[in-house]
Amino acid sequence: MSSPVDTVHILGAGSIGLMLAAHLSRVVPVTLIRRPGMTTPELRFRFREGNNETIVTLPQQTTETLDAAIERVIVCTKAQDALAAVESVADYLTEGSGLLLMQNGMGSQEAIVDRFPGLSIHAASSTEGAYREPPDTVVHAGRGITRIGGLTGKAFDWTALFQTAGLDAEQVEQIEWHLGNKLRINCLINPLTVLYDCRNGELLAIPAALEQMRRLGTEADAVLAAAGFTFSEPAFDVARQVARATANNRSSMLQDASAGRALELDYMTGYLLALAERCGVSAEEHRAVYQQITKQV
């Protein structure tokens, strides 16, 4: 395993990177890195869990300012920003570099291990919820649970450090199955919440809804079997909890269609295509959300 940890640094200043960077900076220094032009030495937001709020204030620096290598650096980007978010800060990565990446969907992983295969690099599969509310706080919604396993290069002991920081983390042999199960519900979930524009638990109320989710998850199952996937539950009735638990939940590719930002469609239905055109399997009703949503965002 590693040496102690002396700085996190976290490429992504969205809801996920800075409820991490709010529970990890209590026990390791936090450095948050942003894009060229951000000129505040610091940023400071209001971070809540429950009935508390704190203050939280973390340096920060952009690829213009660092000056030093990165030790480790957890990577809380979009997927489709993933890779030249790593790419921003490659002058700063040696061999005891260590990343994890913590993206929605399959893809995006796999790229930037083809882009540095010389580099510790793991990948996590969370169940956390974190939402921002406008001016500057941070809610930690829900209590979850994040899978971290290695996909190349040297073991760094992710799990132990967010474990000491109070998060529920594990180590797992194969992350890919663990990114592959979160995928299926991922594309049960999130597309139809832009398509029917309404909060997680407000699906299982739409019989129209419900009735698209179960014709997804029956064929979301069949796409990973004939990939190699296989998994206790059906897609479905695993949806269905994770919807009922987040009900109050507004989707993460909801927020960004309602915010006019790019989605992660390519990373999430858009993976499962491409998958069920490489194994020859059908993936119709998914390919029809596909086009409904690129055409209506």
Ligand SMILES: NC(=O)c1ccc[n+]([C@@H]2O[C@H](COP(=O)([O-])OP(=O)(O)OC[C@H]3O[C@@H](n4cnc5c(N)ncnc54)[C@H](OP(=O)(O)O)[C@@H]3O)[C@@H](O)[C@H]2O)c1
Given for the second form:
Amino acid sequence: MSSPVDTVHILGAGSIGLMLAAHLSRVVPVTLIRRPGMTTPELRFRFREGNNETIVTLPQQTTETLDAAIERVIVCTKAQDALAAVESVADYLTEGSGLLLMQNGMGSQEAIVDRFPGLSIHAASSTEGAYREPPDTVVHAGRGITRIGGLTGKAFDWTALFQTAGLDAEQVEQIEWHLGNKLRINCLINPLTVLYDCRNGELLAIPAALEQMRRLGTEADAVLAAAGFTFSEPAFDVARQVARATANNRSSMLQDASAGRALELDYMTGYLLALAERCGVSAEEHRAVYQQITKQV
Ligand SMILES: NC(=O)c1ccc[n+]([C@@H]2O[C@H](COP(=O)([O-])OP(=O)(O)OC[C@H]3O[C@@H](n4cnc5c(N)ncnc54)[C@H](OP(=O)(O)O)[C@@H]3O)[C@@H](O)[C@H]2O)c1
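Given the form predicted on its own, state the structure of the form predicted in complex with the ligand.
Now the full complex is given, and it begins with the chain already shown.
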């Protein structure tokens, strides 16, 4: 098996996958990997950022049509789909293959490292914002920064690739710390937007939600401290800043809940609960939120 040296595969052609594909394809050949059954050899979509709209056309393949080793792949599925998606292309991964995992939350990265210990695996924690507008538009709604760090295997310079494509990216030593930092904020905002059915900023104006956010923050910080993570600011303070800065956003969890799609809850609140249990720390407020949401959706 051989592969064009610089091709980057994108596994999961959703919001973040197509946003990255649109930018990276300006500097490197990009091929999308779709679910089996997809028949067209190319995907054409509108890509909008601010007032700028372009048409992007990219080759796409499935596990049925792949015929060469994958050198570099960016995994852009939701957390609950990530391991199965990587397993679906396992026949095309070799010792030299490099994976970059874009998932929010924690747990999916560990599962992939456990299953594929011989690969070069990096994880990202990104504050980029992208969404899809039916029928065929991908919107890069907000510029952010993508922090990238190695989990296992040899180093791969993903950061340089992102930067060459004009994306803000930073190589970090402890990506687990960044994932943990984002996890605690996600656990304070996303589930509450589902329970209160509101935009991020509206949480700040609902006294009961704000109080609950404070209690969730205290618990999240205690759990993460017991697991060895230290942060300079309490989760509650950071979550309030984030909710204010993204006041008009409907969180991805709220969007998924409204559309009847699976939630990333097990990789956010669920992961925190598992960590709490492992560390012997109480997380009753998070448990109540988890149970309420799983009953509701
Ligand atoms: N969107 C953002 O702004 C953003 C920012 C930072 C981080 N993230 C994180 O990035 C991840 C992806 O988010 P997203 O918003 O891009 O989700 P999304 O729009 O739902 O995209 C996920 C894509 O993965 C595809 N997929 C799932 N299983 C697959 C498989 N086995 N083979 C091929 N494709 C598969 C899905 O296809 P189907 O449609 O066929 O299911 C879907 O197109 C999440 O963990 C999210 O938290 C997102």
